[in-house]
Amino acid sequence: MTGRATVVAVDGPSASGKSTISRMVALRLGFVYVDSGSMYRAVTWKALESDLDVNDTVQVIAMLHRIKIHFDVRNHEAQMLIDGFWPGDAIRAPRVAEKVSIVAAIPEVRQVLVAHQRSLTRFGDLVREGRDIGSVVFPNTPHKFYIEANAAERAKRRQKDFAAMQIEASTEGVAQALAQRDKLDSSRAVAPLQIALGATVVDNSINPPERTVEIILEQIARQQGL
């Protein structure tokens, strides 16, 4: 690849479908897919595995400076390894989901992980999904999207994810957890969840994934003058 890497930023709340959509867009474009949220989940998972109190900012920051973070690209997807280990689906467990917003709100954690995120352009063109990609991490990319979906559909999707991991969770409990996560993500002082300036908002509530992908690809083509 020559020149500056192209970055497609895909933001949105939990269970809006942005991960599925971002993977599909990356595959269609031949870009590397990056799940930024998994980085915060991985740090949260490491803190919990280390029996740390994630509400103790000092403990979490000290751990962050002890661990070694490394990135590999596997099957066109960037993965963050901590001390050489990739925790896989363990980062999706409810105990991590319940605490990740606390860890993600720590300014020092965001500073370290945002620096890592920006460095991933060394792998080439990227489709980046998260909550602050278009607003903070890559605010200058012209390709910004915000994926949203209604609360009922999001709860259904998250419960389906848990079922696939053989984790039992009630629909009511999942909905409450998502609402709490939204509140924490949108109200944090540093890099809150918001629609980035210039982002294209796509409602992914009822569209099949293929249609949402086409909407994004059509917009990118227009932005590139194709």
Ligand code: DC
Contents of the next structure:
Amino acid sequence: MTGRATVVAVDGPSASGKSTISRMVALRLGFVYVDSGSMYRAVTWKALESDLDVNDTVQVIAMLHRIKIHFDVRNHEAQMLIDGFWPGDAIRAPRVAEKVSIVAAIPEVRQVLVAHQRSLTRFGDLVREGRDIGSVVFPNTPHKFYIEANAAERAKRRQKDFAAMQIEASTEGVAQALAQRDKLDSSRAVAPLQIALGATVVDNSINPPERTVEIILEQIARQQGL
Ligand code: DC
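Previous: the form predicted alone; requested now: the form predicted in complex with the named molecule:
Following is the full complex, with the preceding chain placed first.
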């Protein structure tokens, strides 16, 4: 329990399959699903829409203080609206993916988004995915998972996501971009990607998602003494 809400933390690198897994776990438990990566992506999207250079930290922080951030829950998923607008799939575009690690490394951006993330327990019990949920955002939850998958599998998954959005990308290009993002996400000074203390590590390379979901649900049941 975290306050009065139960929080399941699902961390891991890009394209490890954690979105699919987290959504399925949330559905099975009847919890609200929260994708924290989409929040960093939405802020990055807004900066690019505003023609900002994301390396200009002062400008990005100024923008962050100008915009109004608001949350809604639709179909059991939390959505972050910026100035009343939900950018939808635009946050998945390669131009956003290329820059999001730079924006996510700005301490003030993390401070603001972590405060919003913590406030979402007002919507009830949550399954939340990200990089720092178990280590920073909700370190006191007993339900911490770290999903990993091998590099080839992750590149294949990300390429499939792009294909679904009619975006062409080579396997090598996708693998390189993922490796670059892992490096930035794991080496940043504030809240780097890491396996949180007490997290259960689940390898999602080979198992079908249903099996990974079962492993997580069994562990939660054990932790709750069910
Ligand atoms: O999970 P994703 O690929 O949508 O995440 C996008 C970026 O956001 C990723 O490069 C790292 C960052 N991120 C983060 O820093 N902290 C989180 N809790 C979630 C994502």
